[in-house]
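Next comes just one chain, in structure tokens: the form predicted on its own.
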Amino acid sequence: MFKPLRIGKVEVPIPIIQGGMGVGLSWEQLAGHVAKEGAIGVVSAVGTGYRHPNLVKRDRFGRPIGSVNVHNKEALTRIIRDAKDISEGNGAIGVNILAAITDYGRVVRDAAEAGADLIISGAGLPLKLPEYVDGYDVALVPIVSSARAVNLICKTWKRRYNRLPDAIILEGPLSGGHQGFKYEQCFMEEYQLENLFYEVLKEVKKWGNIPLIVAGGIWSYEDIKHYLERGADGVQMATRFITTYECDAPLIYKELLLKARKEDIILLKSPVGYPLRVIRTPFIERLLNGVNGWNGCVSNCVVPCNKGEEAKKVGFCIADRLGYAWLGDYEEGIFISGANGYRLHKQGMISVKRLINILTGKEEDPTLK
């Protein structure tokens, strides 16, 4: 048996954390029920007004018009008390918060006002992020790459602040979700996260106690156990849960996982400025053909886009395809996953509850038969 996982006031039984993917494959359903089995269960605070297209104002296309609305405050807190609700009690509930998107000082601060039990924070760094939860009893969990970013973090907060991060995680470039990595390095031998570790382990403990969570490709028990052996807290995961039933993601999306082959995921630059994993579809295809899916910026959803012009570049916006994929569009979404997510065809649709088994060794593992 593992022992619990404590970051902060925060107690669970299971160290295991859902990452939060976004837009809409982790909101309340996924992350109240893997909270309901004694883990974390991550909200993803990224385009929540897909979720709730009522509370906001959209364009002719669907498309949440400005950042108030695309990352709605309203909706978030919906989401949030809804997961809260299916956990009944159990585990806890984090909220996933890029650093990169426009207003992220406003929705760290609607996310703690909603009752987070902690907020994750990567896609930059999160230099102040403590100032944008004063008052609220909310443990603070920024995502790193390196010692430096664990070094440069820990030395702002505590000069400005007085406070230390409750946890870290670090992500090596395997993950799906924006990499803080160049994307050559996502490719090198020294950027893995194996080759990582070590160093980030001796960084996080000049700081003192604080835990260390590792993410990004990690997929088995015996790679929990790897990492858990060798003085991790904890890991965070995420495309493994994408397939199962409680995942918020559309049907389409567990089916295109279902089907990947290694070689459909590929990795991609991003409007975002980090890189971004995801599956090849038609639209990709048509990418990589160099046809330019932009259709002008109405979210202004992340700071490093410029209201457009870095999506124009790249040939698409991030919220607009993100939200394709969540309204199950084959044809022009972009669907995120790991690089381990080819490996999901062994292990099929399934509940929460039987993954949080095969994950602490209760159960077989089918993906690696």
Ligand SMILES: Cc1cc2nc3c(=O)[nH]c(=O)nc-3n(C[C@H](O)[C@H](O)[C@H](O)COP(=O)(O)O)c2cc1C
Contents of the next structure:
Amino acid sequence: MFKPLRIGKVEVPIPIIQGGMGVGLSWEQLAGHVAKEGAIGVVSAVGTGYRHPNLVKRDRFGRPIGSVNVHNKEALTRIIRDAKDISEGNGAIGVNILAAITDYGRVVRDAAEAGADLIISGAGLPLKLPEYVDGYDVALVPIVSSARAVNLICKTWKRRYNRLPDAIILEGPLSGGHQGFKYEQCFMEEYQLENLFYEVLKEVKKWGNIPLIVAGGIWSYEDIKHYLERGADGVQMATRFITTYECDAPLIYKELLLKARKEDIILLKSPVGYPLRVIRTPFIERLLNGVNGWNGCVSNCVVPCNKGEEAKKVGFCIADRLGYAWLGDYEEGIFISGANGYRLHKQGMISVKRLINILTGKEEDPTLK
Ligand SMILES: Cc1cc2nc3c(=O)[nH]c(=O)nc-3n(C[C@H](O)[C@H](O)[C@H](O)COP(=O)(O)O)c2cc1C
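Given the form predicted on its own above, produce the structure of the same protein in the form predicted in complex with the named molecule.
So here's everything in the complex, that chain up top.
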């Protein structure tokens, strides 16, 4: 059995964090059920206006208007409250907030006010994160992809706020969604998780006894053991949770993953400025054939996109396309996956409870047969 994971005041018996998955794969159902099993369930704070459309102002196509509606406070508050209800007081509930979103500071505060146990933040360096939670007792966990980023965050937080991260997540380039690397680096040996790990562990431990969590391509009980034996304190996993009954994604998303082959999972340029790992679907095929699918900026969702300027260049709006996927639109949506998504067909649809049993070595892993 594994050792419990302690992050600030949060302590959970199972050292697994279910990674935040936006838009809409990890809301109250997935996060709540993961927490119920004694791990950390993470709610995604992006695009919450899609979860509770009746609470927000939308255009005639159903798209939330402006960042106040797309990353909506009331919707996030309800999701966190519902996740906590489902957890029945077990585990912990974190909130994943992309550092690149418009209104980042406001959304961090919304999450803290709503009672998040921890805030996990990547896709950009969350250098100002502590500023937004002043007065709230919430653990802060940045996601990084290098030792340099650890140093910069710790140095800046120590100097400005006299505080250090409560844990750090190192995410390698096999993860789902945005990658903290250049496109070519994602395929280079020296940038793989295994090779980044020791340098980052050394840097983290220079700053004190900060727990280090690893992510990106972690798949099995053996993988988890591998990193825990080498000094990691926990793992963050996302892709394996998509084909659980409780994952908040629509059925079509799960079915798509159950059919995905290795070559169907590719990296694309995203308006956020990082490579984005997705599954080849009709919209992606059109995009790769030169079709520009940008339909104007309504949500103003991420800062680096510059109100649609980058979206126009790469040919799609990230909020709209992830929103279509959440609505189950196979033709128009963009469907994110980690590099291991093609292994899910061996797992099939299972419950969170069974997946946690598999990952903690209590049940046999059907994907390793
Ligand atoms: C569908 C999907 C959506 C994701 N969305 C986000 C997100 O909104 N913010 C974020 O920080 N990470 C996001 N991630 C990354 C995960 O939180 C996680 O760290 C990563 O996928 C771990 O690798 P794995 O999927 O191989 O387990 C996403 C991953 C997936 C598969």
